[in-house]
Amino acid sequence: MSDIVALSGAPGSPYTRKMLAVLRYRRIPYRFLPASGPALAGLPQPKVALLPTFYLPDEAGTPQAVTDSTPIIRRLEREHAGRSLIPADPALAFLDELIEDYADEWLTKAMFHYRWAYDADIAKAAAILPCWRGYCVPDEELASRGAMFAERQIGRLRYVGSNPVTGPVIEAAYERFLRAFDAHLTRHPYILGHRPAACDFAVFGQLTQLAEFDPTPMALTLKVAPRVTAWVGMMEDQSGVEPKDDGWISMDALPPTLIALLTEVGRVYPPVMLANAKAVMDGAAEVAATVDGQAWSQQPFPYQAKCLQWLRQSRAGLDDGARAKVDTALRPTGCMALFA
């Protein structure tokens, strides 16, 4: 096997981007195969069709598709050396791993919502979207290839949760972000101090859509969040970043900005999480909780679960010391419910 990583993916996925950024950070050379094409013929496939998909050797040397960035995240730390994504105290790297699950999971509902929610933004997606699939094709199989599309996607909707109740409570939860983001920009380059974490890919794979391809999002976070608009071109490269050990902040003492951010987190994840679960576990047809004092449904997610279970047991590993410090710092913000 050769150690260049290979992945296909597009750039109208947020976890390609994300991942894409990870590797040019890293300095980990890779080749970027288009998600269609012969480039492909060969490759194992996923079994659930996802992107981007890295084609990674097992223990054997058998290449095999692989799709979860969060947990390819921590097997590149292992495999390659050098400019690492997670903090060396523990305590941080929880707090960095639970950043890193909201963006994926939470940050990503507003991503779709936006996307298939409005007029312009979904006649967007349905104009390029196919194309990254291959445009050379006629102009009526490009249109027809964009509308099966949509309408697949807004079909996909209710497992976000975005519908005319929800919808507004997305929309408000996303330009709190914005706006606590925004305010820790002013002191801080990434989000756990000086130098990127996994966490800040995370939050950057779902902005290159929110604030660089869908019109109403990258409208309003131009408006109300100039230096994250500013952030997410800078970190498609961070190739050129020279971290310091000493670049993480502390644990003992969290900047108020990265709190209001971990407040955010714990008004809109917790509920949706913990109910997402239990619906899960109950074998229930529908998510119910209230989000903001406003009721929130949506169809069950069980890999959700799975990353509330994940969390869960990140926490529990902790020695005490570690977690009595992520604890102190969660108390206050809401997040704690998680771990009830």
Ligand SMILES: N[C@@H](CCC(=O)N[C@@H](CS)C(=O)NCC(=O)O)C(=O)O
Second form
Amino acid sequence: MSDIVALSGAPGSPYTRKMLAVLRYRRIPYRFLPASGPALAGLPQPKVALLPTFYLPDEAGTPQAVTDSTPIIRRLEREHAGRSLIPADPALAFLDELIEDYADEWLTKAMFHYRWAYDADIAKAAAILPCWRGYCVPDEELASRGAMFAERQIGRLRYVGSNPVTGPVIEAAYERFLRAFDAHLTRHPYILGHRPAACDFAVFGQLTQLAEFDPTPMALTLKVAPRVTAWVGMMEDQSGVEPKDDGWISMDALPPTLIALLTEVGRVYPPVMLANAKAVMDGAAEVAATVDGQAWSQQPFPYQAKCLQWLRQSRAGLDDGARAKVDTALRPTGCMALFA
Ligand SMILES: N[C@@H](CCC(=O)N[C@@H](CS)C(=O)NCC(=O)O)C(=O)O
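Here we have the form predicted on its own; I need the corresponding form predicted in complex with this ligand.
Following is the full complex, with the preceding chain placed first.
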């Protein structure tokens, strides 16, 4: 292994796209190892096979397979100076973390839902995603891999909570998110001002699929939020952007469009995160919640219970002044329910 950061993943994986864009913006040299072919031979396997997987040295210098984009971003911050994705103000950094988690854990529901709930989207995903594991195979093999892939992923819809009960809630939330984000982009190039933050890359990762791959949400995004479609195209490669120290918005003057975006976060994400955490703790078979006034039911997802714990720890770790600023900003948005 050289000291160039190595990762494997796939273009159809939102978290892979999140991390590739992070590496480009941060100007961290990397090698993207295709999931097909010999590049992965001899590399360690992660405990849970997730995309992307990074191959990073441990203290002894031995390469380890590391997954989970959010902590990897923080590790890259520690190991590579400059062009930071984390706002200098700890209060704003907390909002960044919250929006990053909303994108990773809630927007991904929209990604997964649209991809595997509509015929046109299923057909495209089944045709293309298996090719990214190697397309130099006969048609029949591609077709059977596509069918297997679709069957497996449709079986996983229960974890992200896409089903006939929740589908309309997910779709209405995605459309509101698009309108709120498009409105924000009329005045601000990024979510937190004039330079990209970790949350931008998390949102971008999901939108690479929603706005650029899956036909149903792609058409919707273009129709209701053309700026968002354009933003996704720009975010892919931010290597030439020169961030300024004063590029972050101020906690003392949060733009109304950011409050509106956080209000959308607060409308859907806390009730699901809270009900999921409770179901995981109780060992319940089913998460039952009311989201946006409608019934919500899904299989419990232990990982998302940990996400809620991490967010709570981060807020608790703020000094009193920063926590007061965060709470003041979040109080009108519904997000404080996460910390009640
Ligand atoms: N929290 C993880 C999530 C990664 C994840 O869920 N990746 C999905 C694809 S986007 C995956 O690899 N699923 C296993 C599979 O599809 O084989 C992160 O931020 O990296």
